[in-house]
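In the form predicted alone, a lone chain appears below as structure tokens.
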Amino acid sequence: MSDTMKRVYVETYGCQMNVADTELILGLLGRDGYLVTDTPADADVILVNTCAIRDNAEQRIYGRVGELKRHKRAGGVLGVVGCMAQRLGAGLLDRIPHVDLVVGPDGYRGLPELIRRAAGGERAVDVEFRSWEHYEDVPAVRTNRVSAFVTVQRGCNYRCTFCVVPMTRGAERSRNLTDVVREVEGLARGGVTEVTLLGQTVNSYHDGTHDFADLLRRVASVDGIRRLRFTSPHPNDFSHRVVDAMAEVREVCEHVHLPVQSGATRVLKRMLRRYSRESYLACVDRLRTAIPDLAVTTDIIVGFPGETEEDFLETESLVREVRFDDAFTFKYSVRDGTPAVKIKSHVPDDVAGERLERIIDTVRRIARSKNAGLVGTTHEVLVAKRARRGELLQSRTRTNKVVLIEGTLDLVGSYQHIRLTGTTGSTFTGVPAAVRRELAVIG
């Protein structure tokens, strides 16, 4: 592979996280030369940035590199990175043939390096966990000049039986307070309004000296900072100074996405979620007691092993009583490696299809009802880009809610008042709110 005008093609899966990944591998290679390519037959580096929270996930991504193989060049590179890879390690090499290189969410620093070696025909790994590692020095590559992710912590020290994440992101560690501060400082004077905080369980964020409540009033009070959101949190690490900060900041947006996964005690206990269903409920009574129009979505599994039917009814009736927003709603899958593998009594596929889409339904009549309850109201709204239908364009609200408006593209970036006009039961349209007049009427 020719060291002039390299270019590269990563594509992203997953969650906000693997996200800001990309944006970091993209500042990596662009130091080392890298020209970024949105087609991958125009690319000498290919790079699939992977998810490895569900199985369906992973053979999803195995389709889509068996795809990208015929775009792979002579002397060219197809390489899996992320949390697959960290996963699966070399083993990744013996289940796609065609793959080059291998590396795990702590190894971009070394892609210059181990692309040249994978270049040369060697077939290159790393998995290793640097619990040091969070990149400070990388330039990241962001091509969204309006809101930008920022992490601020690594790894996960919770250890849920059902979840890969210790596996393929290692230890909790947080990053220094003063440098988190320094990086949106930089994204600010290039013009981001908008900062949404990353880490596994976010509000756990601690450096040694500083909290997550400390982290939120120190972000927020960076000149340019109009709106702060972070994801995601862990219900038993909203102590009262974070739950205060939340209130006080009027930079933090009143919305929340608090996983529950199971509304049943028993079943969280197995899935080791450390609270009760009690505990949760009195959680979110506590951040909307503090934020009154706060909006709560969650994460929700269906099918974990053990789950019976009145396990279930208790995730339908914890929905209804806290009325969530919107929900990401999921089948348990079998991830080997974690310690929900040994747990007996497997809930039957075809049970736990079933009880997805009673949840899912369950989930939407509530968010259809509270949105069109919106339906009227005027909200702020940051606009982020063009929307994907007709000419319109995409916004959103401090709670979250996507908003289509029609309006230029200089209007990207600005924030507007809009009076919401209808909904999809999941998305609103609006206009721009009008001041109200009232007529004098002679007679």
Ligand code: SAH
The other form holds:
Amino acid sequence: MSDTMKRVYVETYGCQMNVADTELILGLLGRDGYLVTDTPADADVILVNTCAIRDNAEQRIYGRVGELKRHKRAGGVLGVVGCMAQRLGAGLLDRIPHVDLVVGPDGYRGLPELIRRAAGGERAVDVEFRSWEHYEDVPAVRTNRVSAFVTVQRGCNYRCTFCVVPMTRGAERSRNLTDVVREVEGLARGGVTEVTLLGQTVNSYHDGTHDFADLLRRVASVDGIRRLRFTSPHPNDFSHRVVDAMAEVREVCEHVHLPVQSGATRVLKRMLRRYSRESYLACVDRLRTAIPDLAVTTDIIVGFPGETEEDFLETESLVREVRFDDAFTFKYSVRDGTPAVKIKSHVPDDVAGERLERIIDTVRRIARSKNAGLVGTTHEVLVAKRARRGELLQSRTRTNKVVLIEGTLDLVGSYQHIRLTGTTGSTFTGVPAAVRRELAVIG
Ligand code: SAH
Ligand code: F3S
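For comparison with the form predicted alone, please write out the form predicted in complex with this ligand.
Expanding to the full complex; the earlier chain stays at the top.
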């Protein structure tokens, strides 16, 4: 029987929400009788879950879809789903002739049917927005047994002028708190102890009755949940209620990823970020006052239209002032249909490239010195998996620092008390902290 079952292979690009969406896609197809394979050559259906945030993300996907073509069988299906599918729609079918399925983030429920049509020779497209869609009844197929992403909000109602997300994921909507809690309870029963709540501006979560503070408190109270994270918040949505909940709820980890984009108020205005340099800094201050030892990471864009050298220097000085633990740094990428396309004063690519190098260097220098200062301190880590290289295990502190420790695979999923012994500047090595080791021997 099983050799007649269809096999699906999904490759995921982009943000954590795409990782979570892939788990939903696998759940939907699993319900329809598909088996999952991690070898494209074995698959009847190959899907690429895509990102549209920057042009280089899309170029990479074109390349990859071209490579996957050779694994497509007679009667098989090669589909592009996710944000790039939504952005380009049926146009993708013309641009990549061997693709026969294009489905946006709100259309996954229709995948079983659309795949059947594509397998029958039709070229199937669904890029409709469905603002009610939360895939509430879909049993996500989880690949990680320890830590889970839980999407609590889809879409985005901000209109940052550089950003394609409102065009690819539609209007913001939040799941009901009770539905989120039910899902987390199920995850916890299965052994998950760490949950990351996902949304484009996740702290603006509101289900009509409950806000993000309620959600944090309620999810953290689920039996078995030891660590609660969220990404990404927007500075304007850190109400006192949310900050209080973060400070009071033990399970909420001491890390916030708070995209700043630029340190120059002039640029922030043109980006329509709705905060100034000063109000961003004030937000970080409030968070750090409420949550001692909070790690703060960010996203930065350089070369936004009209960005002068002086503006850029303000971004550098903000990085030095906040002393971020880390940052994702990007060169501005023009996205068709976004408002920033109309801003005239284009920054030449070599200037943007050179600013990118400088900001990366500043970020690294600060991260390195902060991390060097942490060597010798003790932390609780959650062991995640085998490290990419060697015999070590990869674990994370509550502040989201990566620590490599010695140990066997049975430690995966466990919490260990460790002392940081060294750092490469970005990741750490650690050993069991002495006190706990004695306790463990006695206990
Ligand atoms: N609301 C989401 C943003 C998703 S996009 C969040 O806060 O996580 C992730 C990051 O990509 C943004 O924070 C921004 O720094 C970067 N980005 C978005 N659009 C971009 C563009 N057109 N060019 C370069 N970087 C971009
Ligand atoms: Fe994009 Fe701004 Fe929303 S960066 S996802 S439009 S908050």
